[in-house]
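Heads up, the chain below is alone and in the form predicted alone; it's given as C-alpha cells.
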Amino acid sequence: MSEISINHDEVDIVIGALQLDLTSFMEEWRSVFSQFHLIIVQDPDLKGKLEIPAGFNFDLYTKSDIDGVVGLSSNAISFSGYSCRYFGYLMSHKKYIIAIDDDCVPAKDSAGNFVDAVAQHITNLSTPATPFFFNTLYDPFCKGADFVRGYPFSLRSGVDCGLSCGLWLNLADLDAPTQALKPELRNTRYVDAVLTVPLRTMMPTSGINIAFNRELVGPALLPAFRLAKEGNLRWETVEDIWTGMCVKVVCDHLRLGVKSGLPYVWRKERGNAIESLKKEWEGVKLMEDVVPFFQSLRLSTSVATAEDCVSEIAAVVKQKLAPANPVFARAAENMLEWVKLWKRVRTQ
C-alpha cells in the first residue's frame, strides 16, 4: 500500500476538555496536534479558564458559545461531560474529524515506537473498507496484506470508509460491573491490525479515540441517548454506544464501511467504577433491548443521506422502543432536534 498523503487543511481534531489544565495533555501530543487545527470544547459544567500552552492553532468554545449557537429551543440536547465533543463536531467544517479525549496520551507499539494516531485514522478513512465479505487477513489495504484466495474480485475495490474506531491501552473500555469485579485488569495487548466491521454487525463504539468522514456520516455522530441518572465520565454513560449503533446502521444503509483496530492511545485513570455502577446499571439493562432493535433495523430504500437516515431511525425508535421506556422517547426527540441543529449550523 502506498503512503497516504495527509491534507492538513481537511482535518479538525476535536478535544472535549473535562479538566482546566490541559498543559500536560497538549505537550504529550505536541508533535501531532501542532500540525492541525484543533477544536477545544470546554465542558459547560466546568468552571474556570482553561490552561492551554502556546504553539497550537485552535478555536475554543465555552458554555456561552454553546448557548449562543444552540439556543434555548435545543435545551433538550445536553453537551455536558464528554458530550461536549459533539459540539465540536457541530462546529467543524472539515472533511475529517478526529476526537481524542483529554485523559489519553500517545501509545507506543510493540517495538516501542510512538504511535501517530491521527495519521493512522486518516489512513483508515482514506483507504477503502470491505464490509460485504470478510477478509481473513483483516484490512487488505494495510501494508503487507492483500485479499485472500476466494475473495470475490467484484468486491475488491471496496467502499468509502465513514468511521474509524481506535483502541487504547491501559484502561480497557469495560462496563462498570466488569471493572468493579476486576479492578486491576488492564489492557496490555497491542494488536497490530485493522479490520472492517462486517455488514449488519453491531458493535459498541466509544468516543475516546475515533475519526469519521464528516461529509459522509457527520450528522449520525450525535448526542441523543441519556440515562435518567447519567453522569459525565466513561462508566456513567452509554450515549456513545447508542451513537455507534446509529452510525453503523447509517453506514450499512449507505454502503459505507466502519473500521476498528489501530490506532491505539494510552488511557489514564479516571472515574470510580463502584460509584459509576449506580448510574450505568440502567443502561446495561437497556442494551438487551437496544442491540436486537438495531440488529433488525432496515431503512427505506429512498433514504439517501445521513440526515434522513437519522430522522428515520428516530421515527422507528419512537414507534417501537418509546412505548416501553420514556428514555427512548427522549432519545428520538433529541435525534430529530440534532438533525435540525446540524442543518441550521451548516447553512449559517
The other form holds:
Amino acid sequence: MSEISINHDEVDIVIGALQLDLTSFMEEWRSVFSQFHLIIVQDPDLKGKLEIPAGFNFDLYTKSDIDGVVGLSSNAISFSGYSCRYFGYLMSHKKYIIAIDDDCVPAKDSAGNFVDAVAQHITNLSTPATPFFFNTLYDPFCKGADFVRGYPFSLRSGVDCGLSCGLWLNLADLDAPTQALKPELRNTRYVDAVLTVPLRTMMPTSGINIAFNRELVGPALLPAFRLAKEGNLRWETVEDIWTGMCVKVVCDHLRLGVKSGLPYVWRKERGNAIESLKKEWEGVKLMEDVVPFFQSLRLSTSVATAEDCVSEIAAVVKQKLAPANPVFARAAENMLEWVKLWKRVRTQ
Amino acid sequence: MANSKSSPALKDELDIVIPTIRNLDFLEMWRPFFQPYHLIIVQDGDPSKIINVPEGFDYELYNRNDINKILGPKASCISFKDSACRCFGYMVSKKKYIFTIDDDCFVAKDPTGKEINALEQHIKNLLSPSTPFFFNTLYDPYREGADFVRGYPFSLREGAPTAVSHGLWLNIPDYDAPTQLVKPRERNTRYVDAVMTIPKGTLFPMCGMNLAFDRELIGPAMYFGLMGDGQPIGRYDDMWAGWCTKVICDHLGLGIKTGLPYIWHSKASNPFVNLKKEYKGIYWQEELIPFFQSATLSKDANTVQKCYLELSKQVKAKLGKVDDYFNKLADAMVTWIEAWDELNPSTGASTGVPNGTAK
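Right, and the form predicted in complex with its partner chain of this protein, after the form predicted alone?
Now the complete complex, all chains and molecules, led by this one.
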C-alpha cells in the first residue's frame, strides 16, 4: 500500500526480547527486518544468551549495557520486561522507530498479501495527520481517497504525524477479563484504513505494534508506569497505555498527529487470560483514574518541546494522582528521571 | 432484537425519507430491503409533475403545494429546488427512526460479492451504543467479533445512546467541486469494514446521502437549512445539519457513528454546477468551523429543541456579520423548531436527556 520511498538510514527497528530464542520471530520478519538496522534489547530479567539468526544488521543491548548507562541507584528506572524496549529508543539516533512485540509475525491482508508493517508505519509517519476535523473517508492522503465535501480547506495540509499505532489479527490486544470471558474470540476483521485520532480524543495505545518519530516525540515514549505485580504478558501490564496517553497529550499540545489502524501484525497465542486475571486486577482498576486525568490534562502554552511536556505532565501527576496510589508517585519520578536520562544520553 | 428473517427489524418504527425531483426507479433495486417499510417521499421542484412510486410500496408523498399547505407561512424554512427539502419528511414522520437515502444511490456489494442491506446495518448501528468518550482502536466494540481493547476503562463500556448512523459510498465519492474537478475519475473502491463512533468534541462532514437517525433523540437538530432556489448557497445542507447535530449530541451525551453501511453512489453531479453552489460555502466554512468548534450550550439546554434554539441565537450573534444569510438562517432555525413542535406536540418538552461529561 505504501508508495513513498523509504530512506533506510532513517529507521531503527527496536525489538524487546522477552524470550531467548528469537529465531522464528526473526525468520518470519526476515524479508522486512533484513533491510534495516535493528536494536535488540534483552529483558534484563531474562537470563541466558539470545539466539539471533544470521544475516541481520543489529546492535544488541543486555543488562550490563543498561546498568552501565542508567546506573544502579534505587532511583534508577527499571527496564525489565516490556520496558526493555525503551532502552532501545534511548540508544537510537534515527528519525523513525518501529517496535513490534516478539510474539507477533507478519499478517496477511484480505487479499492474502503479505503485510509489510514497517513500510506502512513509515508511510503513516511520513504523511500528514488530520487531527482537527474528522475525514469520513479516513486517511485522505492514501491513494484512491481524499478529503470529503465539507472538509475545511484551511485544514487540508494537515500536521506532522508523531505516532503510528498498528493493530493485531488473531489475538487482539484485549484485557484479561475480556479475553477470559471470551476465550475463543479472535480478531479476524481486516479493516483497511488508517485514521488520525482527533485532537483531545484519548485512546489506549498498545505497545504491541507501534512506531513513532523519535525526533518529534522521542522523550514522550517512556518507561514509567509499573504495576506492583507486573508480568511478562501484555495482560499483566498497562505501561504502554500510560505512555500512550502521555504521548497523545504531548502530540495534542505540540499540534502533531497520532494515527491508528493499519498495519496489522499477526499476534500469536501466548499465556492464559484467566491466570493473568487471577494475578493482576490492579491495572484494570487503575485505568478508571488514569483516563479522566489524561482527558482533562492541558499543558501550559509556554511548553514547546517534548521533554518539557513530559516534565510538566510528571509534575501534574505528582500533584493530582500520586496521593491516591504510590504507583502514580513512582511513575512521576520515573518520568522526570527519564527526561534527565534522555538529555544526558543525547549530549554524550 | 427480532430475527430479521421472520420480521424486518423496526418495521413499524422506521420511516424511509427520500427527496426526489426525477423519479424513483432506484427503488426497484432496493425492493427486497425497503418494501417492508413505510416511505415518505418529498417531491422537490414542480409540484404538477407526477412522480411514479413503484408498485407495492407503502408511502406518503408531499410536493411543494403540500408543504405550503401543511406549514403555512412556516414553509419558508423548507428549501425549494434542493434536496435539503428532505427534512420536511423528518418533521412529518411519526416514527422513532428515520433512514434517508438519495435517489441515485443503489445497493452495493461487499468484498465477498454479497449485496449489502444498508438499512439493516444502520439499524444495528442505531440499536447498539456509541463510544464517544474514549476511542476504541478496534472500532465498534459492540460488533460481532470485536470488543473493547486493553486499557479501555470499564466505567465507559456501557457507552452512550446512538443518535446518528452515517453511512458511506462506494464508486462516486462525496467530494466537493474543486476536488471533483481535479480528480474527475477517482472512484472509491476501498471497502473499510468498520463502524466507529466520532469522538466527543470532534466535528465531521455529515453527508445526507445514506443516513439514519433516532428521531426521538435528535430529530429537531436535523434541519437541513436554507438552500437552493433564492439562496446564495447549496450543497451545505447536510453539512450544516451535521455540525449542529454534533454539537448537540456532544452536549447531551449522545453518540454518532460513521462507517458501514456502504451504498453504491452512481451519479456524479456536474462539478461546475456544484462549484457555483458551493462557492460561498467554501469561504464561509472557514468561519463556520471555528464557530461550531467553540460553541457551548448552557446547562439549561436539556432538550434538543432548547439546544437548537440556543444555537440559533449564537448563529445570529456570531455569524450574522459574516453574511446576512446567517441572520435569515438563524430565523429559519427558529421557524423550523416552531414547526417541528407544532407537528410533534408530544416530543421535546420533558424528555430531558442527561448531559454527558462536561467538556
